[in-house]
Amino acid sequence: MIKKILIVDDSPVARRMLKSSIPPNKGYEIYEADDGYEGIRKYQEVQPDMTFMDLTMPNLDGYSAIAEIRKLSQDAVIVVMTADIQRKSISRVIELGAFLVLKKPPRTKIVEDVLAKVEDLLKSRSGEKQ
């Protein structure tokens, strides 16, 4: 079950838009970070159930942050939210371990569908562990 969501994006506007696409009635705890370094630190601190990650950020980009988070946890569920939907970029983040790639800007229906897919993934994992 998703309880904690981490949003890593250098744009406050992009973070706000994504937050507004997440259903408010589900009781999610939403955390934010504005670059890859802060995203890694927040990931370690709050242990989110899923992370939305931008790719193009100052200091440490999303590619590097994904790689570092996946070193911390092979079970990390990372959904990339980016305007860069070139095939090469998508292939690279999937190789790094991203669960899904979404095009910016976020759409409420698509975000809801992604949350449902992540819920299914987490349920299947918890079923495997029992």
Contents of the next structure:
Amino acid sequence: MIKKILIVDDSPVARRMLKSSIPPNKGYEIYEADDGYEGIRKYQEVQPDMTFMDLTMPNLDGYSAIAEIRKLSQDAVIVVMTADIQRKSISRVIELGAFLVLKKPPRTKIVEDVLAKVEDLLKSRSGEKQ
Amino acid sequence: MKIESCPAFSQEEKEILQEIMNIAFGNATADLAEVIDIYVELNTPSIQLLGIGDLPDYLINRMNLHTENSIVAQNFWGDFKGSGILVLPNRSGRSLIAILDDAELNDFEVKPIAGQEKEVLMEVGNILIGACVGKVCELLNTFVTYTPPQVIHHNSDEYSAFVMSFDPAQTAIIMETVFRFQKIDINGLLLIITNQEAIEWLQKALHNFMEPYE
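Having seen the form predicted on its own, the form predicted in complex with its partner chain:
All chains and molecules follow, beginning with the one already shown.
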């Protein structure tokens, strides 16, 4: 089950748009970070069930943050939410271990579908462990 | 995040505009990558407001990134009205031709190199400016009409005429993105300049854009 969601994006508007696209009635705890460094720090502190990650950010970009987070936890579920939809960018983040890539701006239906896919992934993992 | 002094817009409006520009430029680079095999590294865009009288100095300062530059300029008009300006170092045209050799523009081989460079710059400018402005318009629910792109060399009479074409009494909103063509190691600058006439419309459009997310 998804309980904690971390959103890493330097744009407060992008974070707001994504938060409002996440169903409010599911009781998710949402945490935010505004660059890659803060994202890694928050990831360690919160241990979220999934992370939405932007790519183009100051200080530390999303590529480096994904790599670092995946070093911390191979099970980290990272969904990239980006305006950079070049094929090379998408294949690079998938190679780094991102679970899905979403194109900005977020749409409620698409975000709901992503949450459902992450739920399925987490369920299948917990099934494997049992 | 880099947002310069921009008193006509609230902090929230600037941040919305910056995110829209970010989405639009991301879209434009993906369009370019569909046409030519090139990967563009993106930076966070910045938004600022400037008296148009200060625009020539601003452009000169920004273009000092390189010693000699080429500019591709394209005007657009509608609710959202202004100019798209792509600034690239002079030699980038030749580097882009090398990449385009495998693309569809085969007629370059029979044209002089200067003509080829101009066409390549025009094509790249047209794609980046058109896709960027087009995406801004799509997100803000409007449309614009474009003039054909023109290539202007820095330190030319054309350049002087181009900067003088802006009304000095107007205010420019500058949406700026610095980027890098990875394969050919060239940095560039994309500016979308719109004027005071568009500010009121733009403010309303920004609020409408955010409405579904309230």
